[in-house]
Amino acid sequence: MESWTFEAIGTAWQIDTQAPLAPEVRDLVADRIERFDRDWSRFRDDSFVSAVAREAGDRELPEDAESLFDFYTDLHEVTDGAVNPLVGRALSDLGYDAGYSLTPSATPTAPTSWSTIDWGGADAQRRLRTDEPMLIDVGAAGKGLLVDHVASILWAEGLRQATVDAGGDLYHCGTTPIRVALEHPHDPTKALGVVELEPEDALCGSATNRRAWGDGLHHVLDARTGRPTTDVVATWVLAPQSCMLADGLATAHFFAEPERLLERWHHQFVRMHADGRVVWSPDLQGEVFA
């Protein structure tokens, strides 16, 4: 396999293919990532997200907002409001801001409920209408969606044997399964388990130690309080044909009971609690060393 590695949207990417990617395919991938970043980054001044954060108003939504916001609506409902893309202001107040100060500047508060935001219904033109500036953060599912976009480009270019890895968010487009280790959240030299990723499967993990910058400060916030969650420390989700689904559910597993999530979405999961307890799907395609 040939590997193309690069940095984008603040994380390391690796795309494995049977043969080196042609320059024009690399350009397509780079352009799609740039457009996504220009829409959804809260770390650049020219993004859609930054415009919404500066001033209230009525704005046309980015091209992929419908699928992303629809999914956030479902996640918001099933977690009783814990997952909410308006949590960006609380993240910034805690120090995970556009300048990466990593220094809290204010006491975080719960954001406006996502269910009150006007961005159009099924039969309406999809536009975002806000009465006040709001800081959107799509980190709970956005990177997974971008991986789906990149995988779609490879598929459209006829690359049927490929794996896209964006900082641990994986989409496997290959013809044979691959085995992936689950990094232990307390010791990166160890694996908590291993799963088998079938063709057209996605795997995403989230852990409170991945973006931690102070005592009890990390990026997984409970939007009901605006503060970092404490009960669950790591999650992994394996889902068919959608890295966005796997990514969003990996976040949802910090807040909702597995049974509730499994009733709505077909997926497999592993999650580790702060007390060291590990639970996982009975049908998990793999093994947990616990």
The other form holds:
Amino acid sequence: MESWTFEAIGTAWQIDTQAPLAPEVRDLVADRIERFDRDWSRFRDDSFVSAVAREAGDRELPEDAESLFDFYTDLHEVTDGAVNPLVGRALSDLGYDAGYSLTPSATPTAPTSWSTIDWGGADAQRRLRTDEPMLIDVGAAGKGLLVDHVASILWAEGLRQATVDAGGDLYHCGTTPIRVALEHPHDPTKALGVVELEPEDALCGSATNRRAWGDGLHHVLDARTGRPTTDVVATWVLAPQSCMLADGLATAHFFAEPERLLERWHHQFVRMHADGRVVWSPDLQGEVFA
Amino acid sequence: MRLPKTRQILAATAAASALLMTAACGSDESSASDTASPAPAASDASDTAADDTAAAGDYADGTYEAEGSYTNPGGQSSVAVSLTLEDGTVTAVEVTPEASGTSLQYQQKFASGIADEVVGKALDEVSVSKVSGSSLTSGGFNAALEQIKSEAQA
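Please could you give me the other form, the form predicted in complex with the partner chain, since above is the form predicted alone?
Below is the whole assembly, all chains and molecules, this chain first.
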């Protein structure tokens, strides 16, 4: 097996294939990631997100906006507002800013409700109209969507055996399943459990232990308060055919009851609470080492 | 308005039975016939004014609501059925899978999916090709974090 590793959009990527990836395929992947980054990164000045953060305006939506905003609209609703892409300002105020200051600069506040934002919704003409600067952070679903895009490129290039891994967010294509350990949030040398990814399954994990930079400061914010959430400390979601779905639901599981999410989306989950309690799907393709 | 027994309504309407099958995800071939059979599998959530004398096909106009249950491999599930009759003809049928049924089924199986504490196993004891946890962070974040830590110690 061959692995291509690189860093992009703030995480470590690894693409496993049977044979080394041709340079032109690597270029396609790199170009796609660059396009995504130029639209959605809040860590670079020339992105769409940075433009929206600088001033109010009426803007054409970039590529992927409809997929992301539609999904965020659902996530916002099902979590009663806890998941909201406008949480970027609060993240930045807490120190997770474009300069990685990791020093809180202001008391975070709850962002404007996503449901009040005018981005066209179901209308044919979709534009984002904002009447004040807003900092969008698509961290809850963007990486998963990009993993889906990369997996699609590999498929289109005829690669039938590939695993795309963006810092633990996975999309697996092939003919045989792979086994994936769920890293114990309190001890990275241990596995909390193991899941088996069938071909065309995606798996995403989210935990508050790593993107953390101070006492109680981590990247999973409750948009209703603008502050880091505390009840759930780690989640994993396995979803068929969509890493974006797995990614977004992994965030939603910090806030919504599993029943509510299971009723709406076909997926499996594992989640660990701050008190050590672990809850998982009854039909989990795998095992939790309880 | 008379509210005939659930099973009678359902037996009288092939359309409702067909929809019930759909609502049950086809997981159990017998679901529709069970619901419509004389031995009622249907629960009686809305069965408040049963009229045993009503013969099949002899119903007053109006909207009837009932709850049907069926057995699937995961246990009991329910669907709500709303059906409108005009001149003895069904003009509208609405079948809604009920959250309570899904949740109940979910909860029945859920008991096995909870643990107060999970110690875990050493990674080298489990044969895996990947590890998934909190997303690995990039060099930029890590470098910044190290700097913050060293400044805090200084």
